[in-house]
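The chain below stands alone, shown as structure tokens; this is the form predicted alone.
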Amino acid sequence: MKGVWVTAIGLVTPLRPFDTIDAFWGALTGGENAIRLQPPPLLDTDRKWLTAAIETEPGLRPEDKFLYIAEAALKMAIADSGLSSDALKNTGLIVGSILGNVLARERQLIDGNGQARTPEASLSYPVGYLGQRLKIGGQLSAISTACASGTDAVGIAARRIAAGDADVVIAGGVDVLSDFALAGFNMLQALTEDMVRPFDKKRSGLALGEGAAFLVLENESHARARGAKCYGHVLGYSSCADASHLTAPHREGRGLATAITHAISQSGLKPKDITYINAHGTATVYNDAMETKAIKAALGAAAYATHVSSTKSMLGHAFGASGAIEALCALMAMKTSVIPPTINYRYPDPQCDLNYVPNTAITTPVGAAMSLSAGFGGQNAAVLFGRPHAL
């Protein structure tokens, strides 16, 4: 894949909420932890979740919180692209979200208007909003594909602008924590109840978490023409299924490891060229695994010299969010030659023996970096960027 510029970016996540992403990318960076024990967000019970929840203005309603730190990250990104408003009638966009703004329909169902329907709560309302809020008149879609609808977006959105059918596409993920999803994930036993420990042997599970990431992708000589910045390349993306399971991954990693592998040989690069890979990391003791059997299958012996970590120790499970904001990261190890660390990290694990950057950042150049998603269902998505010389 060439001729695709990622030229804007734009987030909000439980660190540093609202601010820059030059704070955000200072707290990641610095090992700060944004996973509190903290109620659910509509029901009134006892019991407190380890999540990682955005604080928002008060007096915003928690049905509200999904439209609006969407709207808050959207804004960032094209407050960064420097894009006019007529240049917004052409642009595209692609959302990623697995359960859309899932609260407004919790809140129906507790004020008793079970029978009652809002568009609000759809999947597809988010893009459409989102379109008609900031004059956005491209191609609007709406994508949702597991934990990999984030990456998802940001590829699809990748393929489109370098089959020449759009120059500029913006493309990420929102996801928002609800009582539904603590309660599923909760029942699946997926959750844990002491600290998130991506890649350790005492790995106990995940911790759910929100968030809005968007990315300005860009055909390049139309980059060019408007002196637009470069945040990196975006070189290959790849989405394969493992159809396996609906819920545990392959245990293997055939999915991922395909999807690695393809996205690896668009690009013309080789695996020992990859420096950083922002894993899906999500802590859970098969996920953990597989993760790491499926990038010692794509990248053979180079995978041990390879920089791994997961930001998920930090800022928890975005759900269909985590993709986006995982991209981001990655764009910005390569933009400032360091990569975040894996916090909690304390006891290795014989089947998890990479290079996981443990608790504490580490600064070097990354000529490519990676971003991997795995979903339920089996769908599993990799993207990988190079830097603004690497072509």
The other form holds:
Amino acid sequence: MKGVWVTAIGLVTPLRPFDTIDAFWGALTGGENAIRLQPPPLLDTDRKWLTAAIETEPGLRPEDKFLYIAEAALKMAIADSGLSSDALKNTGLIVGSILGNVLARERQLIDGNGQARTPEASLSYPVGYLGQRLKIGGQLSAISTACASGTDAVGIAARRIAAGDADVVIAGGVDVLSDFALAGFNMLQALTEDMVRPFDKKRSGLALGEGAAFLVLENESHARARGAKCYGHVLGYSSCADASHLTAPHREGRGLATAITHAISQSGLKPKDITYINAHGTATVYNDAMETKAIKAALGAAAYATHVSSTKSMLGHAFGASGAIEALCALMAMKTSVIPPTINYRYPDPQCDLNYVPNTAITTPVGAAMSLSAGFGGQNAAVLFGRPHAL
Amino acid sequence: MPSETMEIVVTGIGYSSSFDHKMVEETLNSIRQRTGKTRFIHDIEKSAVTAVSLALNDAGITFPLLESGRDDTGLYMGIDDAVEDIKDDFFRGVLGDGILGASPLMFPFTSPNAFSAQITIVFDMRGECILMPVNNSFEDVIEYAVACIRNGYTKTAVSGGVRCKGNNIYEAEFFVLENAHAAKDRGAKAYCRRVY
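Alternative state: the form predicted in complex with the partner chain, after the form predicted alone:
The complete assembly is shown below, putting the previous chain first.
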């Protein structure tokens, strides 16, 4: 894949509010942990959960949080891009999400007003709403591929640009914490009551999070003509199904390995050229073992020289937004030459034997960086970025 | 960008409606060898698997048995708000009985890609798998499937979707799309063609 630049980024995460990406990045690479014991969003219960929640302005209703953070992240990306309002009229938008504005529907059901469903709860609603609010006039698409939604949104946007079907597409993901998801993941026994320890022998599950992130992807000549900055080039993207199980990953990581292999083959790079992988790294027993196997299967011996870290150890698992947030982290690692750590890592697991950047960030030039996602239904996606020449 | 003209053809069509319960059950029965390990929970997945089965059969595509799947066939699927009924039922269980009311059978199907995943599992399709929530026709998702063939990301695409027709009736329609040369080489018929 050639000629696709990432020219702007924007995000909202559970780390304390930041005005700039650089401030967010400083906190993340400093190992700041956003995961705390907190009550569920709407249900009145004594039980608290380890979650990474975004603090919003006082007075904002929980059921408005989804669109609020989506719009905030999108505005940040647009401001970063410098795109004019005229340019936005021909810009596409792809929004990935698993549950959409589920809190709006929860509220209706809790209040006993479940008969008439509001359009806000529809998964295709947010992209239309955001497009209208911010006057984005190109092709609008929604993606829902479980935890790979954000990565697939970015990848599909890159393909549209590489094929010449669009000059600029903004792509990303958004999801919020919900009582709905807490009940479901609790039932699956996927939530930790300890701490999120990706790739650690004592890992005991994930913490749910929330967030929104968007990347502005742009045709290279279009970006050059308007003097846009470049965070990185999209060099490859692939989606692959495990075709194995509705909730569990394939134990050998076959779908993810194939996705990584396909993304690398599109780039013209060799596995040894990939300096950093932002892993899906949920800290569940099966995901982390599967992901390690997939990386080793795809990269071979080069896997051991590649830095692999999980930013979910600090941000929690933001569902459909996680892929976009982590793609952004991969880009920032290239831009700043700092690789964020996997925090809470104490006990090496023989099944997870790669370099997971334990507890402390590493400063090193990052030539190419990849972001991986895997999700329910055997969804797998990999997106590969190359360093902008100017860096 | 594609460097030469490419002709893409529709070689298979499948349609099913959960209203035609008998047809759905007969079709699923005919592929029992594939669905043996699959426990269908919802009419949406039954309709979707049925329509894909009919489309693949119509296209003359026979998949290898499990454990020898292929990654050159992608699934590109649209879905309307059909999944929202399942989400409502799941959350009503939580409201009624607390967290113990969370149904393990229902939870996976609150994520709409469960239906595309079920298709990939039944037919052992290990290629791309993309689900787009849409509230109109499935034109966008079919266009994307065509683009993926055109740009070499998949050899064959199964594309279409599922929608709710009201009163718990679901209909699914899928098409098999492929490069005209590949279709001709394997002697497949073509319903229609589009040149890029």
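What you see is a predicted model, and the numbers here were worked out from it, not measured in a lab. Here the rigid core means the biggest group of C-alpha atoms that line up within 1.5 Å when the two forms are laid on top of each other. Positions refer to the first chain, counted from 1.
Q: Superpose on the rigid core, then tell me if the C-alpha of Trp25 is displaced by 2 angstroms or more between the two forms.
A: No, the C-alpha moves less than 2 Å.
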